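So this first bit is one chain, no partners, the form predicted alone, shown in structure tokens.
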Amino acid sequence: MDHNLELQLQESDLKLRSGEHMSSNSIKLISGNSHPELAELISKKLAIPLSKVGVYQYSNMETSVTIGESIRDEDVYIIQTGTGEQEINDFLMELLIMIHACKTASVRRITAVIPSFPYARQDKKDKSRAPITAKLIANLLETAGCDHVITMDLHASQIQGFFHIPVDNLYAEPSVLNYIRNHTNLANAILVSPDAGGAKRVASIADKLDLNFALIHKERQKANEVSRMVLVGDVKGKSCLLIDDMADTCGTLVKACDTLLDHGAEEVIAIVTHGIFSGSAREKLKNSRLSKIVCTNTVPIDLDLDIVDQVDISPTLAEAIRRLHNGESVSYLFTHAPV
């Protein structure tokens, strides 16, 4: 072979390896039907329009997905949260079909942005013949063709170990800290964890705010039903900030609020990441003694109550998408809340 030709081939090979000849791919945002408002907020933060996608249901309730534009060799981010009472399984199936549709459309990488991870509470085999459903969801996402997952405040961080693909578990804590600093009187505040499992989360926030914290020990007779609560700590005359990762039926929050007020607390403000509010949650909150309940917009909130306030976490998700696409560190977001 001619020596000059051999050098040209070697140089071309080096350029291909370094990515000089590869097409520069862009971010494509796809929104499912679970939380279009959050997808719009992320789209505005990134200044990237949502891609055209048609999601339909046949009369027999089968889901059909059509991607309305070319996404070949692009970096695709599908925004779909785990929410709803009956709809959660429909939205999960919709996400899996959208991932598969993108995979067959020859995209470069598929990232599922799932702010509230479905079935996250079924993360362990805590009784005989119980399924570990969170592991099943991980398997389904991988089988569908997902390359990466972005989620927020996983109920149990070990769920990341159920995957064979990268998982970025973001935290609402920086945004919550900003809210607490701007909307509460820290001089008279105390943080409270409604159960032992959330003690680590509350201790972390207490350290950053230099506040004391109390703990409530709860005993359950069956799932979603608390039988007895015991307070550990002094809350007399204090403004209690009740911190939890999710509020579902709100039985725990309402009972914890009553326990704190019965022990002399001045007021109780509940702050949760995922405000699911299913079943009788609306009635419980309406009749509760909570001064306020604050939640992020990881799931859509359909509560017409004066005591509900919301923290926007779309800047954190948008910045995570941007950093992931550009190959930058995401750990900055664990301690900082972008505006």
Contents of the next structure:
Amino acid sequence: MDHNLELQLQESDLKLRSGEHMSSNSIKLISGNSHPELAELISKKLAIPLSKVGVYQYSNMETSVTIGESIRDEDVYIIQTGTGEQEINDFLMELLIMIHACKTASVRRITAVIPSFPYARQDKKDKSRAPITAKLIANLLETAGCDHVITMDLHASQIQGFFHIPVDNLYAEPSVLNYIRNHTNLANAILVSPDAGGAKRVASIADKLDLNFALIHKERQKANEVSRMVLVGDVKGKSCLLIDDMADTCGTLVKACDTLLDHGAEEVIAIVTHGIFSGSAREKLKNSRLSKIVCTNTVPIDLDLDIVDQVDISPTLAEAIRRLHNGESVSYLFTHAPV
Amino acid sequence: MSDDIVIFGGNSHPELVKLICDNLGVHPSDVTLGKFSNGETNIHVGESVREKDVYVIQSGCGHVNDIFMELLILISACKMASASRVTAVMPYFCYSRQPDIPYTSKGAPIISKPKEVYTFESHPGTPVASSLLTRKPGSDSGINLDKNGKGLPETNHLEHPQPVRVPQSELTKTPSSSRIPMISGKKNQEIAPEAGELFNAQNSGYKLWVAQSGTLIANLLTRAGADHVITMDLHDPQFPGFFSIPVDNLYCRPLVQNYIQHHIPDYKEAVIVSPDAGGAKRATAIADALELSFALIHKERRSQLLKGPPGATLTSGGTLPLSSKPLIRQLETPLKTPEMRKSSSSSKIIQTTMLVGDVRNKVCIIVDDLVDTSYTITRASKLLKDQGATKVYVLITHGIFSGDALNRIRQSSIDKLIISNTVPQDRTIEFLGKDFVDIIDVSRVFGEAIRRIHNGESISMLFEHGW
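I've shown you the form predicted alone. Could you give me the structure of the form predicted in complex with its partner chain?
Let's see the whole complex now, leading with the same chain.
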């Protein structure tokens, strides 16, 4: 090869490495208004500052987004979770507008990081003419220009199939396992699923911890009314770990807790991924006989109850973002919790 | 009416839904609109829509994002329930323009708080032809001098950018409403200047832009399953181009003309005024049809006042004699005062308004498509009154009246406000009084449009004749 050309190539190679020549295609983190604390944690974990984005609401309630720095040809991650009794749709529109704004600002790839996927429970046509809103949300995200979705503990993992873009459904399980190992007495513990649908989730944790598990079966006399709970398994004298993917109004959890205590359980600890706690959840929990309720920080929690404990899952999300950016496998995170 | 038409009303404007249905002689169909306890919108369509022609009526007002999501979910539910065609009827189309709230140089919208007294002055004040100033003793500089003798009204209250989220009073406080501004996770009040600094300090080379969401909204509607959109008086005539489905943009103009002819005494002597250059076409169309004269108020945002076109006069007051001195020279004087220096360096963009046309001793009819913050029309009416207009009517299609708009209007020099009911106006009437506000009913136009679209007839006659 021509000596000169070789030199030139070396030079340009150096320039490339030092980031002088080309755009860096680095990670840009953008935080929505729904959960700035989580975004801050992720940004700290990755040692990448949050990008400057202004999200405003006009007095006519329309949302407006201003991107404060160049994001051309960058790898953008927008962190927005589904939360807020009054604002969930605002946050959703905010996310869509932010995605669209990034798209029109010529970014290379947009990944929506949605720890708690909104409308995840409206995932089937359970009545005539019921909307499958989860599918609609998937469509909207794609339409806005989303290239990839990172989420956590989807209510039904089939929601991944609603998308035509890749969805990484991460699990809070490894972090939760760590919590259980460090904070509970495993010798006397038993895992309990509060309904038949969650049995699989609980069985998987039971396998990993080598524990027994019990199941509560809800007998519904009328729709939307938990009437009678039947316990399958023996919990006498045991410390029960009630495990579910989300706690919303907490009706099920509190009833299940009562059932377990009535059957002679020593104490009941509830462990959920998404602590939505809407409606009268606070009062229900306050008056309940749960000794502890553990949830992750996929959604902001503002309960100020002593019994609430939080597991930080930001390392998992941060590591997923890092791996995604570098094109590494994410499956390691399904079984291991990064620190 | 054939029985394969189904009309659903959203939560935004049940009254209009009822009026439209009355016009069509059908009943609104059964739909349950609600919310789950976690805030997610919950919809249940109560009757079969299989192979039906479905119209969903939702105006983009109130809690816009909630309303819009409700519309999307409703459309998608109908589509999934095998409706043959779903038409979104949006009398007011949300996100169809960027609001004209003044911005700081950093891109944050400036929101003024409700005040006792409004000046309705643009900043700096509107240049006025010096011959008109004879009515104002003590001012000979060609600029509105205020009582303090300062050259320009203070720009101080424009210097505090206030990013606004949901007003606390209107919504019950939720856990998340206290942690609204996101950039640094600080509390509401502290964030604004901080955000400004962030935007300013490290990004001096990056020009800020505000994302336009028009295409996005169009795509979202299409993706949700809308086959057709009916709306009225879109702010941008290009907006239907964002869609890949047919958009029927109806006009309020025939109704407005009708109102002028029947309700404004001596309308033949009146002047139609467009409050900004963008609305000139709309206003001239009405002026031409009624054979009235026309005036235009021109808003100018210039980076530096001194850079005006050399020798140009900033005001042309019709037949009134203009001072021979170019106004630009006169504007230099206040600029030399130190305080003005200071404020002009912190916010480079200065907005002025000026009038083109003669309104002296005339009745003025301001015509516009939309009032949101009411900055434009309150300033315009003040300018018109200053220029000698006897009466100012304001005719508006969409009255959003957000923030303290109603308060501003009540204190402004507007004599009468006429709005259509594309957006609920109960609050407006309650606040401003029945005598002050007249409502134009658009339900007949929408009803007829729906009827014609359902029957596959042409709707173009609605553009000319109204209904």
